[in-house]
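Single chain ahead, written as structure tokens, the form predicted alone.
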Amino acid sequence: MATKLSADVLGNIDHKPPKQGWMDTKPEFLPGTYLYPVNPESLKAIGAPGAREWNPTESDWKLPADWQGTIKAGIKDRLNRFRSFKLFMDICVRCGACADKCHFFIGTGDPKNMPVLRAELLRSVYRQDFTALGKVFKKMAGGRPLTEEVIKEWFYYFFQCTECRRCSLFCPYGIDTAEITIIARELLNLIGCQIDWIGTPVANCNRTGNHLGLQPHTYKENVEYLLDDIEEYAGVRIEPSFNRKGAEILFVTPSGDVFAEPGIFTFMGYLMLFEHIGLDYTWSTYASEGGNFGFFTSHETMRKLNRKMYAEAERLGVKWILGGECGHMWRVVNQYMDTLNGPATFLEKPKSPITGTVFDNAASTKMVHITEFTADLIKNNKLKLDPSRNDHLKVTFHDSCNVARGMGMFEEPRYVLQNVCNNFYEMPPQTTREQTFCCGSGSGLNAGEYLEMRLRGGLPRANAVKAVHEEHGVNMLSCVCAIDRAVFPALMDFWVPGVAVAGVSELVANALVMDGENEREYNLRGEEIPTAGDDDAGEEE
């Protein structure tokens, strides 16, 4: 745990280089600042290689026999399998724009998280043994051995980076530092080097279908769990079905949403808009998950996640999928699914049954945004909203890495957060669209274990907030990511006290003037809605 940790500590980073070079600094394994190790029998669940019990603290990581033979065909095979990780290899020329970029270089000061170094890592041993240059003049051509010294870097590295590609937006030659990140960790993977906050949930979807391993029953209770406080807060009872065949829709949203504050909040305002609009929709217990673990695992991995989704699709005979809030599942969808498993032929192409809109964007994934499709529903006046219900709350609204720079969707959220919030506040134009910075804990990253390293990452977006905190007042922090909803809270109780985190579908859920509903007295948290006159419903600025 962060100790340590302190706001005069992070106030005092230093960016200044180490005297000497790069190559000769190794990384501390600090508590607060690493990962711990998987589970060895998550990796047997799934026949991953390399499964045994180690530990980062110590000399020895038992690395499998011919570990750098593997690594080094993992190397090969890849560079012969992506043209770009070819490329991004070879074309970086070190101009350093994208250095000052990422959050984790920001809180930490220290110069491998810069991207252009964190590549490097990598680069380094691509070159030495896979360039003519660096076969023969080795170091002097930037090129190292591979050693046992330099799999604890990477391991130590490539998982301080969140695959936000913020440093890809500044790059010049269009270098996506993620995409090496994604490779490194493949390599990484190949020799048991994984994380548990990773090969956990990885083993966990693929055995019950979510990263919690929750068996359908529990899934379906937690739901019902969720059904009483909506009829206790809103006076409506709510009937959804599960694993329903030929109803029109299936929606997939990650399972984090049923089981913990705040996204069970957001959870319940998908049930209350659906039930408001009276969609033919179905849940599924078999394909509960969104989140795509896969991803920061290998392609291979993700490929198999991903083809949950659309198997239970055709299973169950809908005519299209719904995607809840999330972030790493957007961007598998948008920018993987067609080459992993798509196109998805035996779905129709998303028509709205409720506006008639045809959705021509996601004519291939024949998956729908829910923001996209709540933006929509609002647009065509198709929901009874009473933003006022919202008043005592100043609202700002954090772009995720993935759905922001991963699928390019600005406008919808702030569209939506617009018609059913009247105080709303934008952070400063540096840190919003496609400039967003990462919570600090996405891509598996948001382990307990790490929390230090956490609150440095999240430092530059909490920044932000507070700008808009004090400025404006704002105490709310809307997102449609659920692990941004997981990491935000602990982040804004450090960085930002009195900023609470809510799910873009809350606060529509909060303004929905629904059929038969009571007098509204408490929003969905069991929190008092203030009224007009009330010292907290909020001052107009």
The other form holds:
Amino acid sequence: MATKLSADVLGNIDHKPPKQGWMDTKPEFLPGTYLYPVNPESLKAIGAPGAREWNPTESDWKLPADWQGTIKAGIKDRLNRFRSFKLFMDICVRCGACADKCHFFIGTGDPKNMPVLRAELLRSVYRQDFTALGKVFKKMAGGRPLTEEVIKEWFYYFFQCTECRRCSLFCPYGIDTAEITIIARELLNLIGCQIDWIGTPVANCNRTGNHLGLQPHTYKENVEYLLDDIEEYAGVRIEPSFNRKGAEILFVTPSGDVFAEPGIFTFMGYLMLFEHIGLDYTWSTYASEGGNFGFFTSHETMRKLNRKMYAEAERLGVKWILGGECGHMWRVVNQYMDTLNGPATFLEKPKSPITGTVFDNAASTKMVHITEFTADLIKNNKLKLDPSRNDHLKVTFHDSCNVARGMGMFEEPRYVLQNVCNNFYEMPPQTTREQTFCCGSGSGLNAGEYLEMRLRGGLPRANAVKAVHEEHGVNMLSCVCAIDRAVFPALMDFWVPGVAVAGVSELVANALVMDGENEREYNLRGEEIPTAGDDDAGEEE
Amino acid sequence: MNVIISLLAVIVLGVIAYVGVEGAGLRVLFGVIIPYAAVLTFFVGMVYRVIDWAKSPVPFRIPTTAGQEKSMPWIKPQPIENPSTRGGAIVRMILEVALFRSLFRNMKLDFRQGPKVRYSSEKFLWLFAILFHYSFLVTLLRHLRFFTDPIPAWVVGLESIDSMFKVEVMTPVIEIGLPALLLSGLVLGGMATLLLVRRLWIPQVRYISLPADYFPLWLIIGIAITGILMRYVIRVDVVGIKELTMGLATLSPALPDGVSGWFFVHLFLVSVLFAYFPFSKLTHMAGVFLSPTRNLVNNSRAVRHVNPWMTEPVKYHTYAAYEDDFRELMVEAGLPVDKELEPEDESADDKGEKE
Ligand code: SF4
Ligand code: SF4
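Got the form predicted alone; could you also share the form predicted together with the partner chain?
The next block holds the full complex; its first chain is the one shown before.
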């Protein structure tokens, strides 16, 4: 499928809505634009309802008996549990300020990807069954009955929202379509209409600790390969510990960092940084997934997976937790973790053993972000850095949505980057920081079968990278999110060839002057570092 | 289509009032009962709505963070866009409610095939909306002159400020010497019209618009038109109207003769607007104050917040169950284990889930 896509085809996007009203337009389940349904075994593994074989392209979705009752009861229940949901169902004025803010709308032109209309898909059902005007005036009041067609539409469009919250920033009432998507996905989950790229990682994270379902020894083996690589390129042998009781700090990062390029380079970066400062820390194979795919199914599942991090911290007797570079992991940690699974009284308020800095902002969760931690180390001159080793890179930074609009970490990564590389360029202002554009594949939409939609959703982000690529020759897109690292390479290859992708910690490690290291000729990717003497150093694409 | 249905609905409402009063003589109904019922519906309805929203808890802290969080002392936080204190959140809300801060940020997509995407600032919606709401407020307050005796000085003051920017309309229909058109009324009608035009003009906005979106706009335009007409074009008995409104305000309704049917149209449309409020999107007026993405403090890593309904301990896959699954592999790989490998045929009937 990927080979058939061309920039021309995707570039031919029309943002004019069709003549026909949206309630009469049905989604088409074309390859590349919808996600595969969940493997029933994965649902069964965590006791989720509605496990069955079904296929979105067939007309019969084999919905469970009384699915309508289930959905309506689910809506009612959630109206009583979430003020956000109830309020956001009622107060939208359909001003359209959010309409052109969604990357999926920009990339597809499909009006149902306007956040307001995405919300209306659910709101129309709410109106018909839960509001006075809707009960009386039905369609005239914007209501519609809950039919199987509606479920199909929900499945199509609520898995065409990355929960990035960009729309929420611009809404005059702060209506957050991501919140509505979260609830809608919970509802779909009640009748087993889940996608495989979420359902199966959830089952895996639950059992093995990581989303790929890799077993403990494999996890460790993988890390060992990376240690070999570090030794080869930097000349330092590192011996990290696993599941070690009594370590001072537990380090948790998304498992994507351990298994796939370019995440593994970021992982190597963490290892080298910790070695450099002599940190007393350990990894856990049990809580080896920072990314919480439960966040994309239901609050309960999110909690279940999140619990393991605290459970492991308690079992190992560490003082606090350090978290790796990940987007939605940090959204969960920042917005939910303490409420879901606190209070973490068995932990201490985080204090950097190297600089003595006390992280008051993490006083209750007891969890510090690696970029905060690194920024503090640099500020206190605890790292020996040679940023010129990154001189061949022209770096830009992608604020991942979750860290940006769900947390507010903007300065730390920029501070770190500016200390580890000499060429840093910002993308256009309407596309960064709180206005950042999504990678287009977040919230579990990074499945292979979804590539066309991912490329469309990623268009606004790629377009901004292209701007700095053309203007400044930017050739490295850095980020602090594992999903970004997983999906950006394909996005860049398609829209902006010549731009590679790296986590911030990888660039830190490249600049790190470690004790006993060799003359660094290679970076962590095994690529030769152009030396200052080379004429075209810094010019290379 | 939706726009015409809503217009017709408003016209029908106007006709009902006019005919009801001028034809059927239902002055008590349109002059007393309906206005009282409408005001009651408004207040009871809005209070009910707010209580209803407030009954649903805010289980998690979900502010949209639009600026740097408070972290280390040497990093400058943005206390309003990303408040770490109650005070910051309050300032954020004030800016939101009084100045429409989020809407001010609005950007417009400029999409060129190629594809090339640009964004430019777009302030029209913000401008229309803010003028609309403030002129609405001024008009509303100005009308207190009909419900107070003596008229408070600030209402008189407000009105004189309003008429400082008076628009003198000189046409054959309008006699010289009439009071100047008050700016607020003109702006209110004008902005409602512009909002309507915008709704029809932008294809995407037209596409999402329901009758419920056009109806209040037509209603407000209708109210503004009848108001302006009464002031300048149609002779109405101002003294009689004041008698009527004062009667309503003092709960001793009086219905002087000679008040024109046009006044009842105006009053009826206002009544409909009031009564419609709590059932419709117009509740955004109260709802904006409760929006969890705007009014919360972003301190959920620093301070613990409790979810009122998630109190049961969670069932999760424990480490013990994990080790049972993988103990052999772990030992082989040199990973530490809590329970050493035991001789063969150990029966582990652990279900793997723990409270
Ligand atoms: S910006 Fe807010 S109020 Fe306006 S249409 Fe979007 S969600 Fe509704
Ligand atoms: S949360 Fe993001 S993906 Fe979802 S509707 Fe809003 S802008 Fe689009």
